[in-house]
Each structure stands twice: as C-alpha cells, then as structure tokens.
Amino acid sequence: MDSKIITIKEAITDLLHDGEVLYLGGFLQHEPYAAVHEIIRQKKKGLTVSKCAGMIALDQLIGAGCVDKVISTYIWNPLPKPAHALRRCIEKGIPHKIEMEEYSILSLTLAYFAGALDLPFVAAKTLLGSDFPQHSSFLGENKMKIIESPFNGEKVCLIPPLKHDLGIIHVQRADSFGNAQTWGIMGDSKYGINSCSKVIICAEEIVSTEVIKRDPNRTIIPGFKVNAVVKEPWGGHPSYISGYYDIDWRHFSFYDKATQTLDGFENYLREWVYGVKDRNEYINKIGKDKLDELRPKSWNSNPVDYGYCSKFQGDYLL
C-alpha cells in the first residue's frame, strides 16, 4: 500500500467540495480543530454540516460563513456558554440564514450507525416521549417516525440512515495508511466517521502499522476506508486529547469573550485562522508555556496479551 499522508491544505482542496455533506468527528475530545480553521480559510461554501456534539468548531463554520445547514444535537462553548455565531445566525440570519435539523444524541448516533451499517433503518423506543419525531427541517419525512412493531404492537421510533460526503476526525494515532486509533471518550465517532463515503484522518502521531496491530481494539476506522492521513500535532486544540493534552478552558473563555459581537467574531478569525497559514504557525501563536501547562501526566493503563498463535490448527478440522 502506498502512503497516504498529504497536508491539511491538501487534504481539504482535494477532498472537500462546495455543498457537500460533512461529518465532523469528535464528542467532546477529537475535534478536528487544525481541519475546520483549514476549511474556513478556504472558503468553502453551502456545506450541510452534520455533528453530534456541536461546539465552537461548529460555531466558527457557522460564523465564517461556510454551512448552509445543521444536524446536531446541540451548539454551545462547553464552559457552558452560549455559541453567539450561532445565535447572530439563527436570530438576525448573520452572515445568512441556516437550517438545522436537531436530534437527541442517542438518535442521533443510532442515525450514525445506521448509516455506517448501510441500514434502512434502526428501532428504538428513545424520543417516544418527546415531539422529536413531529419536527423536522430540512430532512423532512425522512427524519424519523413512529409505527407500532409488526411483533407485539409496541409503539417504535424509526430512525433512518444519515451518511455523509466526507468525515474528519483528529485522532491519537494512526499509520500512513490510515489505519486509525482512539482512546478516551468516544461518543459517536466510531460510526460517524465510518458513515462517510470520502474520510480525512487527523493525527497527533504517525506510528507503524506494526503498534496498529499489536493493539487492535483501539482502531475505529480500517485504513482501506480512509482516503487521506495528516499529521498535526496539537490538531484538536483547544478541546483534549487523551494522553496528549488537556482541553483548554482559558482558550474557551476567551472565545466567548472575543466573539459576543459580530466584530469580536470577525477580529478573532482574522487572528486566529486568517492569521496564520497552518497549525505550526497556530501552536507558535499560543506559546511553549501555556502548551506545556496542558500536557498531562502519564497515566498508562494495563498491558494485556492478545496471545499470538502462529501455528495453523485448520488440519484438525479434516
């Protein structure tokens, strides 16, 4: 297999095209934070933005002007604060008018994994209770209903497939393949990224693919599915990585300080995605120290021994 590792700018110019569908990865941890500044810078317009978990990279996309739809579960600055991008959109149509479906999460990552399994659809009792399934925006009568089981005549929520154009996820690991690994707080990653017809993997590490298999579970997406790899260290910033750093609360704070106006917004675009060509230029702008403060201690867990068995035991079966 060749090696796919390309760079941000790449990966984006290639692969990321005007009114496409985007999964953007992350709950909480994994955000592609170096991918969506790259995706702002280069103006790419009329995307349908779908995100379990939607903060401030959400916020920034809406704000910048590059999503005409939503499909989420929530948008805020986790501190918590409201995301005033968002709201400039939804309240005065700044910078233009958007639409957005909204789901719980569970829903909403039943939609993913249905869409990763290639499903008509997945039955659930979840949002029973609630008017979820009487609204819809954009997705209309394809969103989810409600019938009573062919079985025993309970009532059931069906929630239909959502897959995307292209997925990005930033990750701890991953082989020049694109073969990639996660650990910590997952969410609905796993199968968000694995519902994308096209996927970027942003990594903080480039590792063999000999440390890929000698740990397997952690790997969330084969790399036969993945069309591009980039490497870039502090990618997720300024949410967390598990094991690498921690999510940076000073930076959360000072987003929602800057951006509470519309100028604020635009002046902290201009600094901090405008401002600098690339994520090297990004780190180098917050500085040594306050990056050392986020680095965490180390905590390894267990080893375990998957046991490797080389001899062929498949004789025995004749």
The other form holds:
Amino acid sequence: MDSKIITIKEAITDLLHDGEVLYLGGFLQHEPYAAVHEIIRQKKKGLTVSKCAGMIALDQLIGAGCVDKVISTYIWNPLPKPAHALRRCIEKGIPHKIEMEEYSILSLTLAYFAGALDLPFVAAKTLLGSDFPQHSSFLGENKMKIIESPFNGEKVCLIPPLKHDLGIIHVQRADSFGNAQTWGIMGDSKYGINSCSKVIICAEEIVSTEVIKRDPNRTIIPGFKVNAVVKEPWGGHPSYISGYYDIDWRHFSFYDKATQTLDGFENYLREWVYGVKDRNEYINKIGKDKLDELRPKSWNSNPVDYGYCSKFQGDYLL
Amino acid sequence: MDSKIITIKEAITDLLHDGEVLYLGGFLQHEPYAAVHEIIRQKKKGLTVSKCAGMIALDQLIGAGCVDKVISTYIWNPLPKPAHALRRCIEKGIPHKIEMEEYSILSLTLAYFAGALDLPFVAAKTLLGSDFPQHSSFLGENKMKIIESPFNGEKVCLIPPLKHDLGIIHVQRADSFGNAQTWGIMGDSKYGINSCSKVIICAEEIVSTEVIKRDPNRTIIPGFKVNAVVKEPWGGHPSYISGYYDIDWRHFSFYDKATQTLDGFENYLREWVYGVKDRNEYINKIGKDKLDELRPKSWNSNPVDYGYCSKFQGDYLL
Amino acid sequence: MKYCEDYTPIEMMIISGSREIEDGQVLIVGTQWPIIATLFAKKTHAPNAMICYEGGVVLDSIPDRIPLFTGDPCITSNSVLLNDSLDTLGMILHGGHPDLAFLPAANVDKYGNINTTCFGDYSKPKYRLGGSGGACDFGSLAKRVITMLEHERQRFPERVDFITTPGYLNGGNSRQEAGLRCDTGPHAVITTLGVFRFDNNTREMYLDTYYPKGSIKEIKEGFQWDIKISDNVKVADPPTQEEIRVLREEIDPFGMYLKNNKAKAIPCL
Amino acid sequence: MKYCEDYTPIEMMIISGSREIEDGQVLIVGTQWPIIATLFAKKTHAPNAMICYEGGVVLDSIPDRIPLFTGDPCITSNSVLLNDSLDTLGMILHGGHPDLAFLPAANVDKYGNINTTCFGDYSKPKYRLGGSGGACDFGSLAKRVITMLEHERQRFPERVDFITTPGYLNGGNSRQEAGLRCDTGPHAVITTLGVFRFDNNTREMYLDTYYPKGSIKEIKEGFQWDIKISDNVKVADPPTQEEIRVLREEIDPFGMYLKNNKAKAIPCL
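Form predicted together with a further copy of the same chain, following the form predicted on its own:
The complete assembly is shown below, putting the previous chain first.
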C-alpha cells in the first residue's frame, strides 16, 4: 500500500474546499489545532463546521471568517470564559453573520453515530421539553423531530444522521496508511470521524503497522477510510494529548485576554497563525522551556497479550 | 468498597432465578462456559436466553431443558456443523418446545445497543425484504416494525431495545469491584452486557484496580453495574480467550459426534457438566497436556502512556 | 465537632451540595461548582461515590490535582473507565443509572428550568453564551437533578429566556406531558444562600433550608418572583472547621474554585 | 503461464470467487468458502484488499494459519482494527464502505434470495439450520453481494422457503420497493460449475460464465427452474498451476477447506 503521509498544507489544499461541511474531532483532547490554523492561513470560506465540544478551535475559525454555519454544543474557552469571536459574531455579526444549530452532547453524538452507520435516525428521550427542537436554522425540519413512538405512543425525539465532507482529528499515533489509534477521553470523536467522506489524520507519531496490529482494539478508524496522514507533533497545542502534553492553561488565559477586542483577535491571528508558516514555527515560538513544562509524568498501561496458537488444530475437524 | 468476588455457584444461586431473561456475552470469544455449566447443574428452568452468536453454550442450555425462549442470530458448532440439541428441540420438541426470535447480527447488536442506552428504538436499513420481521413469536409486535421515515418517507426498520434481567460474560480481567476489561474480537458483548439489570463478570484473572486504571479505555462495563465477580481461569473453554488459550477444536469435534443422539447428549452432560462439581474439576478432567497445547504464543501490545502534568497550572486562570 | 465561623457563601454552597450525596451513589457531574462539591463529598462522607463525566469518564478516586473542568487530563489516571460520550451520557445516563446529577447554570426559573444558552431573544440575543454541552441531557434524563449557582437576582427570573435544560417546564404534569420520564426531574437548587426544592404537585420551587449566615428576607430579594417558603423551613448546619480545612487544604489548595469566585461565575444578564 | 489440469470443482469455485476482487477493494466477508476465496485473492492479485468480518475485524494481511471461521483467534494479530460488530457491520457495512460482500448459503433462488434458516415451514421446519449471523445484513446493505455455494440441485429452488438474505426478492423493482437501497444487491452467484449474474431489468439470475470442465447441460440440471443462459456466455480460464499451488500449499496446507469438502458443506434438503 502507498503511504498517505503529506503535510498539513497539502492536505488542506487538496481535501478541503470552500463551502464544504467540515467535522473537527476532539473532545478537548484530540482537537486538530495545527489543521485549524492551516485552514485559516489558506483563507477557506463558507464552511459549515461541526464540532461537538472543545476549546477555542471553532472560535478561531469563526473569527477568521472561514465559517458560515456551525453545528455544536459548546464553544467556550472553556466555561465560564467566553469564546469572544463567537460572541462578536452572533451578537454583532462580526466578521459576518453565521447560522448555528445547537444540540446537547448526547444528541449530537447520536447524530454522529447515526452518520457513521448511515442509520436513518435514532430515537432518544433527551431534548424533549427543551427549546432546542424548535430553534433550528439551516437544518430546518431535518434537525430533529418529536413523534409518538409507534411501539407505545410515548413521545420520542428522532435524531437523524449528520454526515460530513471532510473530518480532521489529531490522534496519538497512526501508521502511514491512516490506521489511527487513541486513548484517554474520547467524547464524540470516534463516531464523528467515521461520519466523514474524506478524512485527514494528524498524529503525534507515525508508527509502523506492527505497532497498530499489536493493539488493534485502540484503532478508531481503519486506514481505508483515510485520505491523508500528517505527522504533526504538538499539533493539539494549546489543548492536550494524554501521554504527550498537558493543557497549556496560560495560553488559554492569554487568548481570553488577547481576543476580547476585534483588534486583539486579529493581532492574535497575525502573531500565532498568519505569522508562522507551519506548526514547527509555532512550537519554536512557544519555546522549549514552555513545552518542557507541559510534558507529562508517565502513567503507562501494562502490555496485554493478544496471542493465539500458531499450530494448526483444525485437522480435528477434517 | 467491598469486594464482589464469590464463586460461580453462589453467583448463579443468588442472581439467576427461574423464568428470568438471561443475556450471555461472548461472540465466540468471551462465552461464559463455566457459568453455563453451573446453570445446568442448578437446573434453572423457564429461562429466556439472549445470545447473539457463539458456539455451543446455548445448545447445551437448550438441550438441558433450562430454556423456554431464545433470542439469537447463530447457534452452530460452529457453521457448518449443526448444534444438535437445538435441532432436536425445534424439529422434535425435545426436551420441550421453545419459542425463538431470530435477528441478524447488526439488528440484534443495535437492539442491545438500544437496550444499553435505553433508547426507544433505532432505525436501520437492514432486515427489509427479509422474512425476519414477519416471523416473530414471543416478542410479537415489539420485535421490530417497518415504517416510512418521518424525514423522507423511505422504508426503515425500527429496532426497539432488548434488555435483560441478568447478563454473564467471561472476560480477560476484572478487579474485585467488577470493572471488567477485554481485548480482541468483541462482537455484541459490550452493548449486551450493558443492557442487563444484574451482571456477573467471570474473569481469567482478578487484578488490582491500579491495573484497570492504567488502561481505562479497555473497560467495557463499570463496576457499579456489576453484582458479582467470579475468578474462573479457563472458564471460556472450549472456546478461546485471546492471550490466555486458543479454541479447543477437538472438543467441538467431540461434542459434534457425541451429541448427535439424545443419549449421547445426555452422556455428554453427565460426563462434562453434572459429573464435575466446578470448573476446577472440569479442567483437571481436560488434563494438563491438552491445556498446555492450547496455550498461545504471545503477541503483546506495547504500553501506552496516559500521563499528564501533576503540577497545578490553573493559577493562570485565577 | 467544631463549627467554622469563617467560611464564604461559595464554600457553604459547595458543602451544601455535597450533603445531598450518600455514600456509594452514582453521580453524573457537570462542570464548575459541581466538580468541587462532588469531589469534596468523595473526600469526606461519600468515599465510594462514583463520579461520571460527559466525555466518557468514570472516576473512582480523587485526582492528585483538582480538575479545572470535566475533560481535564488529570482525571485519566484516576478513572476506572474512559471511553466516549455514549458510555457515560448514553449507557450510564440515558440508561438510567445515576442516582444524582449535578449541574451549574446561568439562571433558573420558578419550575427549575435552566438557561445556559443566551439572554434575550434566541435569534438576536443580547448576550450569547457558548452552549451547554450535555446539560440538557442531564436535566432530561437524570432521576434527581441538583443545580448549583450563585444567589443573585438576575439568576432567578420567573421564566428563563431559553430552556436549555428542562425542569418542570410549566409545572404540574407538564414535564411528563412533554415526554420526559416520570421518575426524572429537578430535585434541588443549591445557592449561596440556601437549598430550594420543588412542590410535589405544583412543581414550583420553594425554600427548604437556609444557611445560618443568611436571612429569608435576603433570599426573597434574590428572586424575580415571590418565592414560596416551606412551612417547615430549616436552617442548615454551618460547615465544621474540619470540613473547611479539607476543602481548602486538600481539595482546592490553590484556590482554583475558592479564590476569585467572580472569575468562575457563568455570565448572566 | 501453465494452466492446471488437476483441480477440483471446489478449487475452481474458490478461484472464480477470488477473480471478482480487484486490488485495494474493501471486502466484507462471511464464513466458509468466502474466507478462503478472499485470502487467496489477497495472496495473489489483490494484496491490498482489506477484509472485514462481522465480529469487528479489519484484516490487512494473511494470518499464519488459515482461519476456521471469521471469529478465529488467529486473526487477532493480523488485524489493523479489532472492536465490535457496530464497527464492521455498522460503521463499515451499514455505512456503505465495502466494495464487495461475500456470503455462503444453504440455497439460493431465481432472484438471488438466500436461505440459511430452515427447510420447510418456518414454524414447523423439516430441518432447522442454526441461524445466519450477519448474512441478512450483508445482503441488505452491501453494494455488490457475491454468494458462493456448491452446485447441487437442492441448492437452487425457484423460491427459497425463507428469505434469510434478501436478493432481488420478486425481481424487477421489488428490492427497492421493500426499502433496500438502490445501489445494493446481488452481483454474482459463484458455484462449483459457473458464475451467474442478474439481469438489470428482470433481476433474474442467468449463467454468465461456466468452467472448462463443465457443460451447460450439467448446469441446467442443477437448477429447479429453467435457468437463463447469457447470449454471450463465456468459458472461464482454468486455474493456473501456480494458482493451485498457492491455494494448496500456502493458503490451506492442511486441507481445512480443500479436503473432505462434504464436511464443510452447509446442510441443505
């Protein structure tokens, strides 16, 4: 098989087009910040971005003007610090108005689940009585529907699938064919990334397929669904990757203060996004000392054994 | 917390009552043979047994007369060798007639998934056009329903949840509180075991909670849902447990030949079930040499790191 | 047992929240005040409580630093189960397993409906909050929902602008009529001034217990409607000196939650 | 390239099945003959084919012993993904990813409907098979379904007793009318005598290709209805000597599938 390893610049150029529906993986952990910054540098426009919950990746895309529509449950820096670009956008239409579809985490994860399996819909007992079902925008009638169950007449909320043109996630490790492995808190990521027609895997490490095959239960998406693999160490900064680096809280605090004004937001992009050509320049700018502070103490799993007998015993069936 | 470790004899006595709905975990791997044999020894009656796919565990329960109703997709020894007790039961009513609800693996796994989450139903595009939907027995109208989607009018199959009074699964390892971990091929087991009101975990090994916490992504059910933990090495024999023992094909071949007649089946139970008081006697009867032949060569995963910084960095948020 | 004198309203709210928990219970826990209240309970009277977070976490012990939110990496090594949101919000919460749910809120109304979405009209809000994560799921699905928030008048409108998390909706049977399960719903609202519960018939919120440092008058002024007072209104015990020591020294030694409380408050107009 | 003379009908069926596969395709594979046909393709002309099994397996290479069924533990160390049935039957098959599905069958009818459930009336069967696992899902959801079975007259009734796996149902548009997706359905039936395909309009099965050792007469006798023959009926190339060597020596050296074929047959009345 041919390696799918390319740079994030190539991956975004080749696989993301203006107006497409983009899924961003990561539930705090696994957010693809390196990819988000490249999308901003390439000035992609008119995107619909679907992101269950996370930190400031979506705020940056909105503020940079890449986004026309949003599907989400949570855009904070994190709670209770507001995502300022989101607020400017919704309250004042800066840089332009966007439409938003809000869900709860369970309903959005079920919509991704239905998308990954291409199920017509899933019925749940959440969202009933809340104001979410009647406030839909671009999804209209197809956001969700409350009906009486054909089994027992009780009210249920039907959640149809959400599918995406492109999905991007930043994982712990992948092989060059795109078999991607993760551990830690997963949120919506497995279902979301499997609901995408095209997939970019960004990874802290590229490993041999043997490493993958020594622990195949950790694979969240098989390589045959993946279009590009990008090696991008520290690509999840300022959020975290279990075992690789912790959250850079100071950076979130800095982002909060820096982006309260429109000028401040634009300065932030100029400095941290437009001002660096790739993630390598970005991490040099963060600086070795700061990175060292974020390195985790180790908490290793014990190896487990997937072994079997190689000796053929099926002769007893002959 | 108090340890939940008891013997399988105590667990079956305390937690399984005549007439209850029993889920058996394991999709070839993870089948709880030691527990099944104890159920037969305790002569439980009138059970409804739900088992997605596996080897001969269900055949033995049916032949032993413990079962009145079955929910399943697959009862072979394995394909294409018939499960003889099942055939005698359905074709000739021996030892007594049973009712059966058949599914496909995807639809049954979705029914377990809906059961685990207590979703009202899930819609899928399978089973349509097949003869499964119109052939229901004890589940009647509540087995599944074909309707037109309220979103686009296409025909969809609604699959309501299956829930169970008691679930039993044989896993690689658990701690004494019931946090249970598995690896290898999982089939329906995670959803099935999470759809049960009471749970018995049988395990090859009892490990400390620290071992669990060093690899929490492998946990398939949290201990607070578990009622009893049983240490039962070789409890999955004659099927397999990845990393512990391979399939004993000779035993399946022997079972095939031995149980073709009713007498032969009863002899098998007398020898291998009634004739031993517990799994320890059973494995002594199998014999050390045979067990040694089934031991796997090792295929170990590499440890992964779940680490984080223990240093508090949140002062930057203050 | 010596009672403490020198405690803050936030500390009293945290300890009050923790008192709702019995040992061995399964908790589904939101971010902000619920994090510290539930960890405090686990450290003191409920060591066997199991704490579940929406991202796919089941925690059986206290992390060695205080989590800043429910997705903090410091919880990964204290978890007995880590996986995804269908594990916790699905197989645990929708599956009906938690004994209690704990939520923060921007504001709460007379029937326990919670808003953490926006102030003003949804389509043209005066202030837009960043969304509510799994809060709607907690309030829709959990058997007993406990909300924790600062006692400020703008946080208690008669009717919230947007129902993010359904409480008893319009009171009476309206929650069940909307299709929510009858064994679910608000159980208590815990503020910096007292503990509020819900009438079994009208489903209206009432004052059940107030704290020794406060007064009913002050409590009433913190509502935009005429809050009912229980005929058997109780006064809570103050925290003990030991409770305050554990909270300050063992749970939050850096004052992440206890210092500079304003910075931890969810915005509310 | 030397053709082989000394091959069995089962070997020809296996190699014929493998010829349907192009390199790099994603396959969802049932038990029995499909296992060996797909591994043979992977060993020869389709090394980059990905093989998915219903229990939650994605295999990218050939195990060091031949799997006896799709849940055989020997596949665990050759898999790039192991998890559960919602991964393979759900996110891969229902998600629409496989290029081809391979199934075994007890018998198959004129419109490609498969029975692996029972013979006679379902409620009082003459012979009860043990159930069909994921076969209905394969046939309902896969884009191109290939069925492999021995060419014996009892295996080709005009109408199966029970539709375990929907083919084209009653022909014409009846498959879509039942709600199945229009880009799915039977693609070929591969037997020990030939390769059968389906008319694009009537959806009736016809002989497309037969094997050098057989005859159309023999093929016709193996059907309980009057099987149509393509106007352009083709004769397949026999296996090469190298293909037979690989099959016998590298794929199934112990003859698990190739010896004692009767013992591998799914019962059929």
